Structure formats: structure tokens, C-alpha cells
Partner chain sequence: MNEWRYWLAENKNTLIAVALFVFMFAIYASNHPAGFTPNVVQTAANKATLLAFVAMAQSLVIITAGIDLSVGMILVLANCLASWIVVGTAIETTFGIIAVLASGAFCGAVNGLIVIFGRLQPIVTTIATGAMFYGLALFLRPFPGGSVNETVADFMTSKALGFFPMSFVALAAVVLMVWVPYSRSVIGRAAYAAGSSEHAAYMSGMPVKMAKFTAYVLSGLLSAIGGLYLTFFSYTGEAAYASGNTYTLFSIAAVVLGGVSLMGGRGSAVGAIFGALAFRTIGDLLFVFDFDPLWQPLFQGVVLLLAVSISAFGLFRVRNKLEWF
Amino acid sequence: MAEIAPILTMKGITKRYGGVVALRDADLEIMPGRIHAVLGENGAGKSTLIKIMSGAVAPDEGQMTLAGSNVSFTSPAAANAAGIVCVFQELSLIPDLSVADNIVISGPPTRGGMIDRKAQRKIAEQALADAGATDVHPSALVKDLPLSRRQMVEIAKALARKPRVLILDEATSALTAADVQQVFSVIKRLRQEGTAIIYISHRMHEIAELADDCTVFRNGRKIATYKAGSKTDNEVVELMIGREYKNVFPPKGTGPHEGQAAIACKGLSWAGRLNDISLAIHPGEVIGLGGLDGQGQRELLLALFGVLRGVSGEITINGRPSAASDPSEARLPGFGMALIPEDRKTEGLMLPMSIADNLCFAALDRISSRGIIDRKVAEARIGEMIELLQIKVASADLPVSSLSGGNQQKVVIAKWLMNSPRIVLLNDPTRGIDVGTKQEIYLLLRKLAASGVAILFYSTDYDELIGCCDRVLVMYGGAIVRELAGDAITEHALVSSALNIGEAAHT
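Structure for the listed sequence, which is one chain, in the form predicted on its own:
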């Protein structure tokens, strides 16, 4: 029986960005009909590797072969034409176009020199069905879809191109649990059909369920390749971070927290999405928001930060009725609030602008005098934030888009810490970032809490809620259905409460 040859190989791949070596002498072999997980911290070289595979950037050294032939792609379109298709974590959709337009944008069907809309819709419907996203209408504008549906459209767009090699870069990070299982079914079907799949995720349970082979990168180098299941999670993480992995979550506060709440609300309601919510968060508390995705957690954060219009109920800050009318008011000293948004790419950063400029946006009034930025003050504060969050950056003058995902997320957080907030709202802040950076964020949250900051923290990761939070407020149908504290914060309690069943339904 003839040995099966790799569909894609990379040998001696090196890529430099100025003085920074993103990849150094990297090798990789991808087999047809197998799922190959690529693991590593943000900044390990994974993103550069897949950008080279998919034609987005060219390597400085090394060779790539596809089905035995040497290839060198000058653009993503060239890679797509050869059968290599990538679903990036940063969506490539055009918001003002329809779902169908986005799915066939690289090669729409034509008739008589015009786009054949009927054929286009048929292709889009089939692609959406293949991705398990039949609830998405082909005529809907992408900008009107929530993030999870946009992610499913991105996957459908990739499937429409019939890839030989499909690259999935954190493709499930914005999805609901039901969507994740649907995508898993699609991936397993493609594997059976002979498609080679490169899977990048920081969610170890996803790797355990899907992967056949795994390769770990660290600091731009390949560290190891092994069969999935042959190493424990701790062994894998230690390969990724280069040190022993322990004490994932820092110790919690001593509590209980009493006295005046830093922020509280009573009877908060909005547009049928928030229903009679009452809560209080004290200085030094880390309060989690749990529940299935889409139960009003994001809307609650937006309501507290003054983003939503038509909110009813009362919000108090330090005991005084004091609802912010908009985000620009919420960040002022009288409110002292910060909101770390869900989507860092579109809601948290100006990607073409420098790291320094992004850090300064929310704190311009604090680093300016008579409308002119005090450069010495600004540079000092920027340096403090880079050191505090350990942002890996060669120069603060580089565009923020040049940073890895984890370091970009640190910039979003640092931007708001420039304001020295007393109330910090976080919307799934560790989505799509590596375990090492997650640990740093957990430590930062505890450090902020120890200084008296009140923290409200929404996470889709049960382990984070269990490991980070003093209390967890579980939401269902836009309401808080259960409060868990201390040893009562368990996975069983979180899941049953999220489903509003059993004990939770009567609490």
C-alpha cells in the first residue's frame, strides 16, 4: 500500500518584520483527510505562518509545496485558486454588502455580462446549508448580523470555494455553543471527504475533540509535532509557554465586600432584552456574568456604560443616581467607568494607527493642556501601560495591527487603564487569546480589584467564571436568574442555572 504524501509542506520558512523575526526556519507537513492543530501563544508565529500559506504575505526564506509542486502565492486570490482557503479570526466580510454578495465576491456567476442574482443566491444558500447556517438569509446585510452569524457567513464563504486545504484561525471564538457543534460536524465531514484542515484554537477541549496531529510553535520556531492525545494538557501548555504551567488563576480576594456599592442598578430594563435587573458591585469585587451566550449580558454592559437609549430603571454610582448619557460621559472622573468591548478589531482599536495613538484615545483630556497633548506626560503614561501589561512591542510608533491578537487585547485594556477607572466592565476579554496572556489578564484583574476597582466580567468560559470571580450572576432571557458565590460557583451550578432548570429555576 502506497504511503500517502503530504498535501502541503513548508520547509525553512523565515519571515522578518523590520528587526522582529516572526518565523525562524519553520517546518510543517499537512496530510490530506486529517485535522492538524497548530498551537502556540499569541506572538508564537501562527498568524504569520497561515498568512504565508494563504498568500497574504511572502516569506523571506524557505519553500512551500502543494501536492508535490513548489508554490509561491502573490495574493490570497492566488492561494484560493490553488485550493488553500483561510477563515481568519479577523473577519474579511464587507459590512454594507449582502450575505450572498460576500459569499461569491471573488467570482460571482454571470449571465449576459451581468451578475446572475438567481444563481448567486443558489450558491449562497448551498454554502450556508453546508456550514449549518440556514437561519441566515442570503439577502441580509452583513452589518445587520450579530458577530456569531457573521462568523458563520465567513465559514460558508470559505466552503463555497471548495478548498483542498482549509485553514481555520480561531473560527469558533465568536460562536454560540450550538454553532460550535455544527462547525465541528462540518469539519469532521470535510475530513472524511479528504480535505486537509489546519485548525488554530486556544480552546484545548476543541483540540482534544477534533485534532489528529498537533504542532506547537513558540517564539517563531517549531517546538514539536505529535499525535493528538499523546500529551496531557499541562504538557502541551508547557511546550507553548516554555515554562511549568501551574496556578492558572490567582488567589481570590478575602471578602466579603460591604459598604457603599461602586455601581448598582435597580429594575433595569431595555427593549425586551433586559428585564428588571438589580445588582450591586462593591469596590474590590470581581463579579462574573454567566449564562448561555445572547441572554442579555452584552446589553447589560452597554446599558451601564451609557451606550443604549431608552433604558428604564435606576443606576447609581457610589450611592448617587448617576446614569451616564453616553460613553464619553461614562469615562469622565465623575463616573470613572471603562468598557473593554467584545470585538477588539472593530470596537476597541484603530488598526492602521500607532500603538501610542490607540493607547491615548480614551485619555486625551488627561494628557493634554489647553487642547495640546503634553508629549512627555503621554510618553510616560504609555511606557507605564506597556510595562504594566507586558505588551510585547518593538516600538509604540508601530501600527497596532502589527501586534499579535493577545497584545492587541492588552492595548485595548491599557487604553482604558490610562484613565485610572474605578469601575471596569469587560465583555469576554480573553476570547481568542493564548493561555499565557490569559494568565496575565487574570492577574491584572486581581491587581485592579486589590486597588479598589469594581469589576463586572462577562465570559463564555466557565473555567474563568469559576477561577476569577467572587460572585457570578447567571442570566437567562435578559434577567438574572441566580447568584452564585464562593464554593457554590461550580460548573454544574453554572450550567443548570444557564439552562434555567432544576435548582436554579427555584432559587
Contents of the next structure:
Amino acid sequence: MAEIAPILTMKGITKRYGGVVALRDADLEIMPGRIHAVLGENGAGKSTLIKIMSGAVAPDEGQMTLAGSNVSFTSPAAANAAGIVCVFQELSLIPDLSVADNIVISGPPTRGGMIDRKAQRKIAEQALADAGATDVHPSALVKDLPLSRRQMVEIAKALARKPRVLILDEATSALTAADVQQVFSVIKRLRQEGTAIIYISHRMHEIAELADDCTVFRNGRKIATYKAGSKTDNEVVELMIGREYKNVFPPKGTGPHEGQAAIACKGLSWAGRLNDISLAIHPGEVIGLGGLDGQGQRELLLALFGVLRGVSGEITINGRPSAASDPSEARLPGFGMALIPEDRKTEGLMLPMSIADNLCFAALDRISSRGIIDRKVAEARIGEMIELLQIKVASADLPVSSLSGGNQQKVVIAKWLMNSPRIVLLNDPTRGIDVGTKQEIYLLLRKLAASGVAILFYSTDYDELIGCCDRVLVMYGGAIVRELAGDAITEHALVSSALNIGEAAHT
Amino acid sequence: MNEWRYWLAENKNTLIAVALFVFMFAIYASNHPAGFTPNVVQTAANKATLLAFVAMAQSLVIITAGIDLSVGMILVLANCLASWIVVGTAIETTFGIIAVLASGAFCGAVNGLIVIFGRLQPIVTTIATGAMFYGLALFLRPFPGGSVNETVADFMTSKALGFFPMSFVALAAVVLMVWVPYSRSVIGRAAYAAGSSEHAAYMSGMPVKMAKFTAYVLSGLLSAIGGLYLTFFSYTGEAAYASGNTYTLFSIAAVVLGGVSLMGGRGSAVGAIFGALAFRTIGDLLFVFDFDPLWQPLFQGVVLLLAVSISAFGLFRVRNKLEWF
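Given the form predicted on its own, corresponding form predicted in complex with the partner chain:
Let's see the whole complex now, leading with the same chain.
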């Protein structure tokens, strides 16, 4: 090991945004042919570190060397040219261009000054095959692809650049279990070929499977670097959050719930994407939605919330047949529904507007009289919500975009809680959020359930479904294929029913 | 095997624009007292060419998610300049034409530099520069006048092979020499990328600034070609404020009819040309149906609204309301 020189080293890197130090005196050594996991809560400095490596921002102090020589990148293009390629958590694909256009985007093959479409097509097909995404057509427009396919294209795009250092920043967050395995085998192959890989993920089991070295960041500082496997999960999490780590999941509710369902549906179908779905959620229950990504979970939540047109079947609220015709009706007291959407940046928040404004949007009628917003009432309610969810804000008048991902998600949730909903639908609310915030969200869900709220909760994280939910409905191909309750909710059962292979095949 | 489906998806907007124009022109030609003759086509072509050039100019900038409200004024400035210098011997005329085109490109470059490096909003920047360009035009031609090399002018507005309008030949040549290389170059692709998602384009290491700059420069150049053509038709230069503004506004309408998204990233200059042709045909329909000219603006507005609504029909089939936005 000793004779191999690190390909990328960072020494004393510091980056400040205004008065806030995002990264303080960070050192890091990245070895070729090894996978280096970077861990830390959101806001710990990981993103800043990645941005500096990939040339998106310049450090204020410190030195970076690549293969022995000092480098400083003025733009992502410069870093790419030097062989450092990043798969970003925020997807960097151009929606209106085709998959092939996107894959070759930074250096398309040209002939006589024009882009050589045939050569481009070949490169794209090769890259997609390398990434294991042969089901994606190179001529398809990126905006027509589902999120998980886009992420595969993003990975193919990175591979097409033949990186020396490959950075994966939450690159698997939207992928299905099968895709993740595919990507893992690609990553392992690259490691064999001598590529240095920096892997960032909030999923501990992914890091356990992949990483050779791990580095933990907290509050902008590097806390520790250690060989993978030399610390237990609990020790790692303690390093990350800097306090003792107890069980992430709060205790579950009390047994089965009887009586009137808060919301129920029978034979719900829509456009061939939802097939004959029946379910009932009682007040105080937390029901999980499981299954692979894109099996109709999102559509089910949207259908209940009145976003879809042409839904057939029956929806009952508190026993009365009534279906919301759109979100503005669903949130009225007669329905009392709230939907925490999948993509907080586009569907949950008005990013440039203030935290206070964002908090008020779903409950404007509750804080106004005769069409005029009562500032005193609004301020009081905003204060309550910030307090209740422990949103870390300097001032509620700052734009919501200035918050970290976890705190943004809290704002989305708080916005709906202000409306005192009785039915809360959540679409993967903890994606890309740090452990600490996740834990707070789990606690909150339980608290809400205890107060009589009915909760339907879609998650791509099996641990969450196991730890949080009273029952889990597993979806496949737009239908509910299995219902698990209590101790029957195990990872094994979730995975096998998500793949719709049934119990028999595995026992 | 599904290749054509992807091709269709990519070019849908442009094809709709072509279909729209064919439909409008069929109504026009079949109701024209003289019928579908080379003369009818030539007259229609000459009127439409100016707008087609300006619409092309506008589309290049709009694809990058910008907007150029100075295109009409660049056209007027080019017209006034041409009425001074596109005269005399063959060599003098040639240099005159080059100078007019260069000045148009220069105007575009000014817009581009201010928008890119000054980081000002394109809409405000080009209103301001448009006023400046008009000021220069007025300085050149305080009163309508001047002249142009009539041999060149007549040739450029004649009928090639006795039936095909020369102005369309010029239009096609510009498409082949400017649009096709541009749209297939790295710069052109970066222009689409910048319009579709500037953030992602930057993070992917694309030449975003160069692409935007090129779009504005070409926009100025194409507007100047429009101005040159105006001179060929009118034989004079005139700093006409109203017509400059009209061209600017009509160019935006034509671009929308041509299926170019005002949000950027989608559409093509070819679509914009057909949008311009369709838009002109709307105006001409009035004459063949023998309406009172007083009704023209009202009529034109209603037809424009209907035409734009066609592309919104798809919304009725959308079953997820989130896709409405």
C-alpha cells in the first residue's frame, strides 16, 4: 500500500460563505483503486468539499494536488479536463436534450466543426451499456424519463468521460434496488481498473458494502478517517452527529385501530398506472407504502390528493364518499389532507421567497380575515411551527433556499402542519436528508399519529418502513401486491414482495 | 426500430409550425382571385421574408431563454445604413453589404456583452440598446431617402427560374449557412442547454457564455439581413420607429407560432421561419376575404390567439394536473 501515491490530496482547505465557514482546514487523501466514503450530516461540509474538488467553487485557503502537481480549477470544465468527474446529487442533465446529447455534453465528437451524430450515438450506447442502463434509448429526451432513469443517464455521462477520480454524490438516492446493484458492480469494476472513487451516501449499508476508506465530516471539519469495517454503525453515527446515538425510530403505536377509517379507497384505478387499489387508514395509524421506485406509489398519493384526472373507484373520508377534485379542495377542513411532495425544490417550496412566506402558503385562510393576512397571527403561527419542528433559522425572513436540505424539508412539513391536517400523505420525505433530521421527522410522525392523524408514508428506504410503520402496503405494477403488519415487516419480506416473487420462492 | 418516434418527439414543434403554415397558405391561395400562381407566391414571399429573418433572429436568442427586443431596431438601423452604402459599383456594393451585416452583428455583440457580463436582464437591456440603435438610425436618416444598387435589389427580389421567389432562396441559403452549422455545433447545443437549464449546462462544463454571446451576435446579423432586404424592397432608407417596434413584437408572435418555447431550450429557427410565414398569411387572409382594412388588427389578433391555442390542445389529454404547468 505504502508505495502507491495518492492521486488527489487536499491540504488545509477552507471555504467561507460570507461569515459562515462551510469547510475549515480540511485534509483528505484519495488513493487510486480505492473507494473512499465521505460521511456527515447535511451541512457538515461534504457538498462544499465536492464542489471544490469538481471546480464548481474555489477554496479560500489550502492546496489541492492531483497526481503530484498542484491544481486549482476555475470551472467544472477544467476539473473534468483534469479527469475529476462528479455525479451530482442535484441532477446536471439538460431536460430538453436527448440522452445521447447529454452523455457527450462536455466534449461531443465533431467532424468538420459539426457534431458527429453517428459517433455520438456510439459513445452514448457504449456508456449506457457500461452503466448497465441498456433500457434507456439514446434518442429519448431526458425530460421524458423517470427520475431513476435520469440518474442512470447521469452515471453513464460520467463514465463516458473516462474519469481518473469519480465522485458519486448521493448518486443512488433515486435508484431501484436492482439499479443500485448494477451501479455497484460498475463501481467495483472501476476500482479494479485503478479509478479513485469518492462515494457519498446517507445509506449505511451501501457504504458498508462498497467503501475501503471512510472520512467523517461534522460542522465543516474533518472528524476522522478510518479503514472501512473498523467501526460499528453506531460509532460512525456518533461521529457524524457528535452526540450519543440512541435508537433512530421511536416506539410504535398501540396495536390495531378499530372504527371509522380516516381515509379509505376501493377499486381505485387511473390511466393504467393504478390498478384496483383498496386501502383504509385509521386515525393514529402510520401506513407505509413500499415497493420499487415507480410502481405507482407517487400516483396513488396524487390521486388521493386530487391531482389526477379521470380516477375511477371510490374514496371515502371519515366514512363519507367524497373525493377531492384538486389540492385546494383537499386541504379544506372537510378533507383535512396534506401532501408532502417528492421534490421539495419544485413542488414543495418557493425557493427565493422567505421561510415565513413559505410556511404560510397552505394555511393562508387560517391566518387571514376577510382576505387580509393578519400579521400578528401569522407571526405567532410561524414561531410555533419553527419551534415545533426545531427548524434552524437565523431569521424567518431569509429566503428558504438558504436553508440546508433537512431544514428545507422541515419547512415543507411545517407548512402543512399549520393547516392542522387529519390525513397526511408523504412522498419519500427523508430522501437525501441527514440522520439527525430523519430522526426528528420520525418522532414527529409518531407524535402526529398519537394525536389522531392518519399517515400514509411512501419511502424508498426499507429501514424506515420497518422502523416507522404499523402496516406496509407493497406496490408492484400499480397494484398493492402485499400487506405486511407488525413483526411481519422485515427487510426480506419487503424485498421479495417488492420484486413480486412471493414468499414461496424464498422460503 | 422506434427511431422515428424519438425524431418526431424532438421535431414535433417545428412540424406543427409547418403544418400550420401549409393550412393557412392553402386557405389563402385557394381564395385568392388569381389562384396559386408564381406571382401570388412571390408577393407573399417578399412580404414574409423580412419577418422570417427577424423571427429567426429572435428564435436564436429565445432558445437560450433570453429575449431580444432590439431586433426591429437593428433592422431599421441596417436599412438606414444600407441606403447610404449599398450603392455604386459591384465592389463598392459588396463592401457595403458586408459593412451592413457587420454592423448588425456588432449591435448583437453589444447586447450579448451587456447581458452576459453586465448580468442585466435581457428584456431591459435590449429595450435600452434598441432605443440607441434607433437613435443611430435617426441620425443616419433624419428624413426618408437614400438609394440602393437597384440591379442587386431587383435580383434579390426576383423570381429564380421564372417561378421561385428569390427571397426564399436567400432565406434557404441563410438557413443552410447559418442555422444548420450553428445548431449542429457544440456552441449551438450549448445554447439549447443554457435555455433548458443554465445551471446544469454550467455544471456540465459547457461553453454557456460563448453560446449566449453567439446567439446574440447571430441575432444581430440576421436582423441586419432583414434590414438589407427591406432596403431591396423599398429602394430607400427610413428610420421608422413604428415599424421597428412592430417587427420586434411580430417576431415574438412568429417565434411562438413556430413552436419555440419562450422558456428556452425548445424549438428551432426553421420553426420560427414557418411561424413568420404563417403569421404573415394571417394578415393577408384579410385581403382575399375582402374585409375592411380597419378590421385587420382585430382579425389578426383573433387568428393569432386561435393559432397559439392549437398547441395547447394537448393539455386536454393530460391526466396529471401537475403536467399543466
